[in-house]
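Below you'll find only one chain, the form predicted on its own, shown as structure tokens.
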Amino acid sequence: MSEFDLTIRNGTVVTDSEQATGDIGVKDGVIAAMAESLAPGARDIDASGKLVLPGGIDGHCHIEQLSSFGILNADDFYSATVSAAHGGTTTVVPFAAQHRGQSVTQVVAAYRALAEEKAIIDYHFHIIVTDPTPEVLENELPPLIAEGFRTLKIFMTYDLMRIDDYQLLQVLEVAREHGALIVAHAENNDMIRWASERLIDQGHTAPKFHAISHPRLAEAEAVHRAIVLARFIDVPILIFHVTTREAMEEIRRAQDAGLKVYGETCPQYLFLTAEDLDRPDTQGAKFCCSPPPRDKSDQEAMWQGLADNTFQVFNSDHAPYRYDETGKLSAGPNPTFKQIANGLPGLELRLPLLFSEGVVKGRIDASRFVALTSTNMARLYGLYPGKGTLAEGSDADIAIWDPEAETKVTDETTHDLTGYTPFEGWTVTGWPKTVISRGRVIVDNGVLDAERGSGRLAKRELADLAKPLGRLEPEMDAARNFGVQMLR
């Protein structure tokens, strides 16, 4: 009897710091061994020529998620997470989407069991909260942090979602004494909504203006101010989804000063501008989300933000409306920007599009994309070490890539159920061919093997953001000793 499960043989095993040729062991669904050599397992793959990488964690996406204005999101979780595994993602942390009334702890009740029925790969959740009633600060938030659920959303923008300042600080407070992140959608909203009125006031309705109504400095003006009050309580912050220079340079100026403020960008703000949202007739609706999409500067200035770690992390934000009256087109076939549901998809494309764009240009290395996919959404979120690396004890959450592979993108192609992508004619290089859940291969070859309900609520740990990361600088750990696991 093989003393592994599965061997996977011959790769260049990627982690965020280091690269070495070797095997690595499967048993019971963890990493048992990695070295030189491994004896072939009960199921033997042959990675020669292939990176094998963690599997991806997309820490940002909006899975059978109710909008505010009710609008359903596209995917539900069996469709979600079958993209997310075709496209190398091994575990979403998506949102439990507490709206004005509802019990939080009914609603990750909810959205939980929607997830025990359908994933086919590991989750957890962050808390949206919306209503920070005393009932909910005093006596729901304090035990689903203990449980796990270690991060609360906060909006500074949408009528229906935003909280004020001083809610803010309250939220704020409960994470400072319970242990929990923040992550923050910084807009400010009175200038959004003074930038709307007008627009639409004069007739500039088209989607295209709903770039113009989103003001490059009602970002910037935001994260500042999420960051002072952050700071004042002295509680870690996330700022998701950055899209300008400005925004970026508040939170490096932070990092600079020993804050712990860790920043995300996404797909749309390194490949889609603003002039995507002007197409004919309603076109540009599909390409509408919040914030929006830039200019080329600003596409350059994410790439320097990744690539230098201002940015931790990189996620989807994975929100799929269809262009039909069940999404984009629900207010009718000729909406006004303010009725356009905002959102695009991402999940099965976020690790292939920065694979090809960022690793084959050369503008990342190999190990900083495993450190923006993988390595640091577990860090943050305190997944790791049972997520985002390859090191003995860890789930075998794994992605075998074929760096040369060439997959030209159209809706076909990808496995959620938007009807569309944003990136239709795009050529990537580079493909995860085989991925491995806990140890289970899950797609091979494109081909899928998973059952509905076979992914597990992750374990999360409190994460170790007591002291100041700054660049989130990685720690001598089993990670750091990787070369010396792969000779022994």
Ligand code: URP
Given for the second form:
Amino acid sequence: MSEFDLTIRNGTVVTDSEQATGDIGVKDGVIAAMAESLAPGARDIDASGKLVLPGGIDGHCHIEQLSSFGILNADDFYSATVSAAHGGTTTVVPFAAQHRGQSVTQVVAAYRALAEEKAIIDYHFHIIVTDPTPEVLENELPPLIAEGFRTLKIFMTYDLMRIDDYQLLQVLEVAREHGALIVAHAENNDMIRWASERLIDQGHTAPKFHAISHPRLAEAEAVHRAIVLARFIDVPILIFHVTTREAMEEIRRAQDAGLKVYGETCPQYLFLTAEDLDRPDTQGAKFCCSPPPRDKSDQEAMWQGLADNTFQVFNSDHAPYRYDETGKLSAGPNPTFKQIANGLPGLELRLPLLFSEGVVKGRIDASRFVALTSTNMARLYGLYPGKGTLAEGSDADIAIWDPEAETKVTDETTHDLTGYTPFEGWTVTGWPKTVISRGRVIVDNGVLDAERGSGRLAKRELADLAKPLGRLEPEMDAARNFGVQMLR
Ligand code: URP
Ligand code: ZN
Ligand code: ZN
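Let's see the other form, the form predicted together with N-(aminocarbonyl)-beta-alanine, since the form predicted on its own is already up.
Whole complex next, starting from this chain.
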């Protein structure tokens, strides 16, 4: 009998800090050995010419969630995780979303039940806190945090989700006392409200005005305020979906001052602009998300932030709504921009897009790709080292990439249920050919082999928050930034 259930042989194994050619042996769902050469396993995969990467962790995605518009996402835990797996992601961290008046404990139990029944890859949850009553703050959150729900999401905008600054201070205090990380949607609600009311009054209702109604200053102001409040309570904070240079600079300044402030950006802010909201008819609705995509110069700023570690993580913010009466057009065929559900699909294409535009084009190297899409998320969320790396003892969550495969993106070939992709017609270079979750080959050359409900709640500990910080100096960046040539 062979020592391993599975071996992956002769691949270029990439972690966030190293690359080497060799073999990985898997036993009972865990990486049992890594060496230049291992004995054959019960199943052998030849990874010659391929990159062997930790499976992606999507640390910001909305699955089967009732939105702030009261509309359910297009995907459930099955379709979302199938889609994620096809794109090389092996762990998702969506939300258990409290709506006002609800018990957080019951909300978490309800989302866990949905995932337990349907998810095909491992998962955990952020808890969205919209109603921080004394019961929630004192009795519900502490045991949940201790159990592993170590990230609390807060909204500074959306009328039905937002909390005020005092409430935010209360949530920050709980995070400090019980060891949780705050993750924040930071936009100034009143600036958006003021701009939206005036636009609507003047008859400017088309989707393109969504971008104008979310002023870039509204983002920078709220990012600054969130950082100040977190600094006041002395607790770490991760700012979600940063879109502008100014907001990024707020984060960078805080990091330079030694604060534990982290940043995320998402595919839509690298690859789309506000012009995408100005498509014929109401097609621009497909591109409405908050904050909105900005302009080319912001895209460049986002790339810079990803390369120099102002941003530690790159997530999809998958929030899929169909372009029909169940989703984007739920208010009718000609909604005002205020009536369009916010969000885009992204679970499947997050990694291929970043690989193609980032690694293949030499903007980041493969180790930085791994850090941004997997390792840093694992560290910040307390999933490391079980998830987010390739090391003996870690879960065998692995994506074997063909760095040269060319794939044409169409809605027909993606696996979510949104019914459209914002990246229709794009060609990406590099694709995860084989995807492994806890030692199970769940996707092989586009063929799925995974049971509904075979994913599990991942283990989470107190996070290692120091490690992902520290800006990469330009010289060091240049040395690491060797592009695709070295990978061959
Ligand atoms: O437009 C977006 N991002 N929708 C999802 C909810 C959120 O704001 O994160
Ligand atoms: Zn958000
Ligand atoms: Zn989101």
